[in-house]
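Shown next as structure tokens: one chain only, the form predicted alone.
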Amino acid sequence: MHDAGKIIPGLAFFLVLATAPIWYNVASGHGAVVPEIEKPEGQTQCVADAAFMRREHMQLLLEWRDEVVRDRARVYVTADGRRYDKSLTRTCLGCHQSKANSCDRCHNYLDVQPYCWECHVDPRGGL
């Protein structure tokens, strides 16, 4: 209890330091710039709506992987009856022409390293 004179200012200093990036963004009026991904050319609809795909695409791909490998279920049918191959390279990269301009931009921004490309190969070259 005798060190309260050191602990309280130390905690205050830590909180200011830990929240400095937030305060900097608030004070400057600039938030983080979200990367713009390359939109599919000539396509008007995706497998699901854009908000769902931004939020849940990895979960969807994992479900597809399990269903294809375990159950041999290779076709995805949407609620409105559209049919798609459960395929990262044929379905996803069939519309999003460039892995670098769609997948990599967001994954690099968020600093995530999905393991899709440990097995799959980008059909247009590169990994």
Partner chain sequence: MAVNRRRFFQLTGATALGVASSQVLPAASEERSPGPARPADKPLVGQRWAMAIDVGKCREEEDCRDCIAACDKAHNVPHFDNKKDEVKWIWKEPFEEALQNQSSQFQAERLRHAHVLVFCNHCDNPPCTKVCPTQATWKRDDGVVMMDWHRCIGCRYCVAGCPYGSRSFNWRDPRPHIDELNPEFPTRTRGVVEKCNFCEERLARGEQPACVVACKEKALIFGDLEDPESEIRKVLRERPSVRRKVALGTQPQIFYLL
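Rigid core (definition): largest C-alpha set, two forms, superposition within 1.5 Å. Here the structure is a predicted model, which is why all the values come from computation and not from measurement. Positions refer to the first chain, counted from 1. First, how it differs from the form predicted together with its partner chain.
Relative to the superposed core, Y109 undergoes a C-alpha shift smaller than 2 Å between the two forms.
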Given for the second form:
Amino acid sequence: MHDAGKIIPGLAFFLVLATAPIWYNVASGHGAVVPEIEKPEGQTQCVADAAFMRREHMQLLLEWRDEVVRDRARVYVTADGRRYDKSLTRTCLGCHQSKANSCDRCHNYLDVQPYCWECHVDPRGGL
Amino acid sequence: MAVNRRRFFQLTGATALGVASSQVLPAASEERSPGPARPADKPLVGQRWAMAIDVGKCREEEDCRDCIAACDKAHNVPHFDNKKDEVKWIWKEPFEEALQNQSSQFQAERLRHAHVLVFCNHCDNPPCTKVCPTQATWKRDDGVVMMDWHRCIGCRYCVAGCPYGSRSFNWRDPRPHIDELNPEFPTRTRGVVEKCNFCEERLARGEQPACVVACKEKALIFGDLEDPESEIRKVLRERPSVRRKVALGTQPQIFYLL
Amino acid sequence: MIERALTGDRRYWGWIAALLGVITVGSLFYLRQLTVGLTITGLSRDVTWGFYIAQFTFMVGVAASAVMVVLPYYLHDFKAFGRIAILGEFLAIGSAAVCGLFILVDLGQPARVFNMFLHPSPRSILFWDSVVLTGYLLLNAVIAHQTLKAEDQGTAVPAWVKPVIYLSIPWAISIHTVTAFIYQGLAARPYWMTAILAPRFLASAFASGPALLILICLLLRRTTRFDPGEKAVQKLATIVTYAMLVNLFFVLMEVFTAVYSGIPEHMAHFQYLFLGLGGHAELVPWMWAGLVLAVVALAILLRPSVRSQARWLAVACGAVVVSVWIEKGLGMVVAGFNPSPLGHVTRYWPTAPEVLIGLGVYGIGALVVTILYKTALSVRGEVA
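Show the form predicted together with its partner chain, please, the one above being the form predicted alone.
Below: every chain and molecule of the assembly, starting with the one above.
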């Protein structure tokens, strides 16, 4: 290989630089900080179990969205027969009183930008 | 202002948002007890929703805008100073433009100078849904011509295809131009088309459309054409009515009682 | 092969740099349109399509017109077009790309454009138009690539390419027919709802496309060692002449039908275009200029002794391109919206950002065509 003496250290330097944020978090312990979403007061049950909601809430919301808008199926029935209105603002935020401490805290941490709130209105938070 | 909304969120604290909300939100929603919303028990169910408008009754109150205001409030319809950006769901047009085929210069003053309410005709054979390349607008089995604002790509083919000029496009972010934000209904984002939805969200709750409820003259009659006993069928049996541009075969479902 | 576009003289790189400059300016304004919305254009509630969609329509014509070179060469074995066939195909590729981009910049939610394929809607002509345009782009890319590769390596063109070429001929007709169907199927817009719109589109396309190709040939003849051949250029000129005559004839038929029948909603659009309506006459001087240019072009083209002189031919072809551009790229779309279904006339004129975004799109098309032409001419050793 031509210029192996430059290329290999160069590649190594690039790898270290590109993975620097990971090493920084490992060293400083920041990586272990995981945002905790605020639990709704006086409510014990969600429309599904916490593990499922953590993993699949976005999928569930997309399904609700299509079913309400396109199929007029507005009622969600859980496996154990509880009935809910398929609504982000009325059902989800009915319990999770603070959008900032539920949705945003996690989304900001992960730097994901769902566009729900470009149209839907936080019933308590103005824009 | 280059700061977009999301950035604005990150920059301001909860206090600032709290202040903003107290200005725009009705007190009722803040008082609602916490907990998930219960599904509505009794939606209004129909097979072919339609509306009749009593042009004469509507005219009795010359400057009345009750129905328009109610609709705009219910659906977060924005108001722009600039006509170019205009968005409207229901508005008034001169009789001779709204009902071109029914107009003549010798007809009664009350018609000739009337301003007629116009909005989406919820056609039985809608030309707008046919042209949509993403099925973002379609006719439901109860006759409501719906829009899916999540899916609309903003090509505006439906606007070109509507023979009634009933559709509006969001040329810019409408949020800053909404007089009083209604948290019960979404706003739109820039770049999508919108129009009257026959208050489908109210029908689902068992309520009549907002414009119908708002009209003190009871000039708007909403009902199911498939139900022979409905008020709208009764009034259409008893009084002559016209519709806009029937020759195009779109089968508009808004009837004007002359 | 394409690496040959990476070498060139100062003039070549100057041209590339200029195009990149135009593209950069257009991109910056497009970023602004993305963040602020289409409000930065001159469009409004009543005139919802304008400059972008009109350019799309005009360029579909240019793309389709490649068939006027491909058909005589491959179907009738008209040898004189041998040197320019690939130029026509490359022009079609660049034009089809421009068409797609003009649709994209016109969308309110461009990030959702794939909804068209996630939720295909066979009842929508726009769906079919995206299908035929994409197909046309691919067909021409395959054909041009295979023929050029064969030329480069001194081998015969693979046998399977022949049927692809034959398929591209009706396909070219289809792209402009389907584009016309977008408009002429709308009961809402009497100006567009005319059975002659598709034939009219094809006629104006077969005039403006070959006219543009002649101008390109003349330019390449001056700036490179490429020689299209006088016979080829004159044959193209004949095609332009007939197509322009047919186009003018079709336009007059439209005017007659609307004006003599006297149906107000058909007549109103012509009044708006040629006389002005409701106090709006922005397009009137343009439309008359377009008509005058068409007549001037025909006066030159109809006399073989005049059109055989390169300078006059260039003037005539320029006049044809500008005349058709005014008709399709300026008047056609806006006139459909004025007056509106409720009888209102709304002023529309493209804004500076709108025009600059449009120029950026044209710049991308010109860049694509430049690179492809450079490759083709380098393969043939015809670069200056």
